[in-house]
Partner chain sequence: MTDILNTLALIGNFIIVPGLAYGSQLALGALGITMVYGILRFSNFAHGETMSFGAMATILITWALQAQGVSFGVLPTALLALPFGILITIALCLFTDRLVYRYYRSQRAEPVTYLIVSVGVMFFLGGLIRFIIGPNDQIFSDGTRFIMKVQAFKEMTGLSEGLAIKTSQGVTIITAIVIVTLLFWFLNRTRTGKSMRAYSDNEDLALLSGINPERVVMIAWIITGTLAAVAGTLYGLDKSYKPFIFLQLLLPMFASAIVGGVGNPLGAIAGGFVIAFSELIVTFAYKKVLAYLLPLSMAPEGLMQLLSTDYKFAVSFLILVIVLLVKPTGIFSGKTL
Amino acid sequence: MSRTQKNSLLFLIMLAMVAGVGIVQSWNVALTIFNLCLISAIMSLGVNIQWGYAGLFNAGVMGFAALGGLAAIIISSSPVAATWEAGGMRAILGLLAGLFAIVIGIFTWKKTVTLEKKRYWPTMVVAVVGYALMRLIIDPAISTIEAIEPAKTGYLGGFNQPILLSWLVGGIFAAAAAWVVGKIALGLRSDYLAIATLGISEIIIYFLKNEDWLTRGVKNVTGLPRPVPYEIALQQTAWLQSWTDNFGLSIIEASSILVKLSYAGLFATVLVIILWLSETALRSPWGRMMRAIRDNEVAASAMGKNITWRHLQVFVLGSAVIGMAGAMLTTLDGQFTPSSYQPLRFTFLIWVMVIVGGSGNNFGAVLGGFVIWFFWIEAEPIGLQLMDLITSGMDESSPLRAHLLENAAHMRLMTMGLILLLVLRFAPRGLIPEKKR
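What is the structure of this single chain, taken in the form predicted on its own?
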């Protein structure tokens, strides 16, 4: 069997498993899993760009995904007139003061290079004064904004634009944050880079959880607009009512399936575009250069390549893809919940996707996103059925049987570990390994 045939077979098996869920459970569940798999595949591609192309270990995946979610509420939610009138412009002025302080600090740092170690002092003075000025301006505005109907609003809202635009803006937000992080951390050794990105990710999520005036914090932003029709609108159409009569479906189920198929079409389109761009970049001279830097930085540097600059490029590109995926996830959920971004838990999942699929191979990253998310969702019902089968010979009142059935959901983490161990044992380079060109 050729490599192409093998890879095609793997994808067909994966699609057959999703279809099996539709047949055994319901097509609504199957399409929900499929949509989440598409988003996971995009996020996995972003990590693969950083790790597979350049060997950069980013442990702050969820921070960049959260910035994508932030873009969704800033772009698509409606502005709250009362909070803008009370302190909106002063809050913007405070942010501009902080940005101005950063610019002045960078300028001071560059202009005091001749002072050597003493250059830290004027830069620190500029940073402290700038931060104090920003807080002096913005704190009263924040207090005023958050006091206005905190149960309903208590934040500025957004620009009321189409939520599809937020996917692009989410990528820009994540890319901008990655540029700042990269300028600080990319000169560090790989283990220190991982610690730095994880810490910065925690800072981003902590900020989103606590700045109620911008994100409503843990009170969440709900009711975000959709890029697809609402079920209730579809249920009132004559063509759908006729279609459901022909196929024997309830109109509620049919409308839900159509909405999920619409989401799947949008997500699949974005995935195909990013996959095509990633493959084009990987096959280009730039891609060969990145792999050369990954394999031997010393040799690449000796050939005149600017290692730090190239690392910054690929770090920004990968983070932009992750940010887009984060905005897409918030769009699918219809709400922004900062507390759901758990860096250690879900960053681990994304990395397992890349490892299982095949680091350095874009198609492997996509397959890994599908495989891992599918089993992450289905491990609980499969585990429950397995435990029910194992304990079928026990008495109904057995405490051991009750304990095993109650804890079947915990098989999710065990399943992830088992998949990872099996792949590392029998396919150490992943299901679709990197092709040496």
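Residue numbers count along the first chain shown, from 1. For clarity, every value in this text was computed on a predicted model and none was experimentally measured. In this text, rigid core is short for the largest set of C-alphas that superpose within 1.5 Å between two forms. What changes on going to the form predicted together with its partner chain:
Annotation for Leu421: C-alpha shift of 2 angstroms or more between the two forms, rigid core superposed. After superposing the rigid core, the C-alpha of Val29 moves by less than 2 Å between the two forms. If you fit the rigid core between the two forms, you'll see the Cα of Leu386 move by 2 angstroms or more.
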The other form holds:
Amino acid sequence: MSRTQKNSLLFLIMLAMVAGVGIVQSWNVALTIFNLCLISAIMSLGVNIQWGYAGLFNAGVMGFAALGGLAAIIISSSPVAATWEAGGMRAILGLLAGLFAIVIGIFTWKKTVTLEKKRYWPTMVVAVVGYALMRLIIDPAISTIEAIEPAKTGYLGGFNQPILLSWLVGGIFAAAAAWVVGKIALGLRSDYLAIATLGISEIIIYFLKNEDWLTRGVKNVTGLPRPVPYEIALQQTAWLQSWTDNFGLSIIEASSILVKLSYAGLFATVLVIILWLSETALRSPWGRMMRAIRDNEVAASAMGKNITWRHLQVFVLGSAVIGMAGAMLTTLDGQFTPSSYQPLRFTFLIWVMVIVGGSGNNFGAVLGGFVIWFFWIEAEPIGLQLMDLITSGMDESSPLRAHLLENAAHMRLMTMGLILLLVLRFAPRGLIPEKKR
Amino acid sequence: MTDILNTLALIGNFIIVPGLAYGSQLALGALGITMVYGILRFSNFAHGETMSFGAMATILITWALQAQGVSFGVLPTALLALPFGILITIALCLFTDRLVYRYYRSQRAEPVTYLIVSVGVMFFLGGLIRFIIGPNDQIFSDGTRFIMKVQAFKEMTGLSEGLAIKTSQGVTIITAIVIVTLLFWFLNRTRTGKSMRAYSDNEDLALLSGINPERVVMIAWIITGTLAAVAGTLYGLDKSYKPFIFLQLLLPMFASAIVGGVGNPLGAIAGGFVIAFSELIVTFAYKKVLAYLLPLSMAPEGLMQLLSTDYKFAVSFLILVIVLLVKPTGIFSGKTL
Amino acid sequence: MSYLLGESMTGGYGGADILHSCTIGVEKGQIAVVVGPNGAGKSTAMKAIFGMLSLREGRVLMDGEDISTLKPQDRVIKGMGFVPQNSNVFTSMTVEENLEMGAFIRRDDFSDTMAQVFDLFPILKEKRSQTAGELSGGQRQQVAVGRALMTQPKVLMLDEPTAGVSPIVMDELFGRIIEVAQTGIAILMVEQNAKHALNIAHKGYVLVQGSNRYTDTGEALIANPDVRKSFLGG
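The structure above corresponds to the form predicted on its own; please give the structure of the form predicted together with its partner chain next.
Next comes the full complex, and the chain you just saw is listed first.
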């Protein structure tokens, strides 16, 4: 069996498993899983670009994905006129002041090289003054905005643009954040990047949870517009009514499946485009160079390649892909809930996908995204059933049995850890190993 | 004069006492990270969960002791359970090393491979802990809650500001001092301790000198397990035990280790206090302090907080970034044990 | 037969052979010096004798006993001391701790040996509680040699002990090495400063491309016009 055949078979098995859920549970459930599989695959492609192409460990996937979610709010939700009037301009001005302070700070830092050790002081003064200025401008604006109908709005809202646009903007947001982190942590020891990204992702989440004027914080932004029709609207169309009548299907289920299929179409399109772009990039001279750097940094730098700069490129690109996936996820949910971002689910699970799929191979990353998401979801019912079976011999009222059943859901964390460790140990190249070129 | 004393009491109550306790907890955590880094040469992402596991073990034994009617008088029963918690955590560390990390040592794996492996261990431990004790808060402190109560302090000094010292804070600081003293005595005074420093400093030369690497690694895990169990338990006593918090603690702990110079135990301790005090100083509301120190007419209206408390983790990140930019080797020029 | 003998050693680091039937030996109380151009396999020969690379052919004998299969650590126990060329001290530890670590395999009281080392290198006694990283290059080399002497070795192997130190310090180091040899220890060293080293050598080996080119007493090699012309710069 050739490689291609084997890999196609793996994908077919995967699709068959999703179809199996469709038959056993319901097609609605199967499509929900499938859509999230697609998004996970895109995220894991992003991580694979960083890890597989360049060996960079990004422990901040969660933060970049959440920035994508922020983009979805800012682009698509409707502007809140009252809050804009009350303090919108002032808030923007405050942000600009902050930005200006950063620019001046960097400028001061660069222009005071001659002061040597003493150059920390002017830069620090600029930073402190700039921060104070920003707070003076923005604080009153924030409290005004947040005071306006906090139960309904209390935030600025967005630009009322099509939410599809936010997928692009989400990528840009994530890329910008990645650029800053990369500038700081790349070029230092490899695990500093991991720690720095772990940090920035936590901070992004805290920011999104607490800056209510921008994101409504833990009050969540709900009811984001959709790129696809609503179920209710579909149910009223004549063609769906006649179609479901003809086949004797429930119109409610049919409309919901149709909506999910439209999402799946959109996501699959993005996935295919990104996959095609990454494969092309990997085969290009640029991709060859990246792999050369990954495999032997010393030799590559001896040949005059600026490694830190190349790493920065890859890091920003990969993060942009993650940001896009994050925006897509928020689009699918139709709401932005900052508290739902957990590092185990959003950062480390994606890592399991990449490693299990096969680091360095884009198709592997996609397959990993599918397989791991599928088991992440299905591990819960399976685990519960398993636990039920194990404890079936116990007394109905046994507290141990109750405890085991109650906590069976956490088995999936253990399972993921175990899968990761086993793959690393016994099949470190993953399901679809990187091709030797 | 009273104003100044009141200010001092205020700062003592909200910055110094909690800072010393939190700093001790971070320092113990960072010491564990530094120990693994110095000897096994990787950043251990599972360290937070190891602490969590140690705290959980201690909690379970505390409950068992409490159920037997055992108590430690004014001190928390958890202190009696702690030695058992330490032993269980050491067993976990040695077991993990035997089952997981040892293989990569024999392969001479890259540090980043270890890092990913430690992520796998983190996942597994996180699941195991939630499976055993559940994802919710557990409160397990007993004994007297305060060494010094606000009211008592006010009556004693006649000041309008109070200074409270929780038992857990006192216990934390004293335990940390004991543990750190023992650790430094071990590293600097005993033959085995010195051999560990030698191994961390120059692995090849240590091998040439006949130092057994597997033994060094084993002792490193024993120390790491001890530090993790103590740090996790003290944090849990002080703030209540929540399984998810330990993943968030990774950032300030790594920041502490790097700020001090990763691999350097002295640096880890200094880093822990730098991070703890910075967090508290930056997120403290200075309104009352200014009200005492400034004339009445100039008293501020706002909270006068540099950064909202929600952003306390951002402080450790900021310090981390500054250190990475200015002196990546840390205050004590790391990579020694 | 020599006290320590690497006999027709052939081998390398896994790839192509670096050593080709190379033979090097040294007697108790004597100094043997290995010289040769860059890439001649001098350090490799040293490592082969110490067991840091496995030989394809040939063997290593010490006091008549075949030790070819022993690990470096076990050769230390047998009485070999090795001073690597680079990072040969524990920079973050004090001079005294460095010496203690040198004696790590000894379970008996080694204070006499330490006193002897301090007698031999008085500067180390003076700086015993400074960290080795703070010392000068020449002093570090003394720490390195002292560390290796702590096991009371019968053979001391030095890989370029004078690399990167000034000529004055070099003379001093050579003086110390002669003193060490006079205590009855066999000394085998690789040297870049061929002329200087051969001057103090009882026996000299000139290696080229991993094989013996000339083997003679130090004096004879210096006197040999061919050796002078090709290897000692005239």
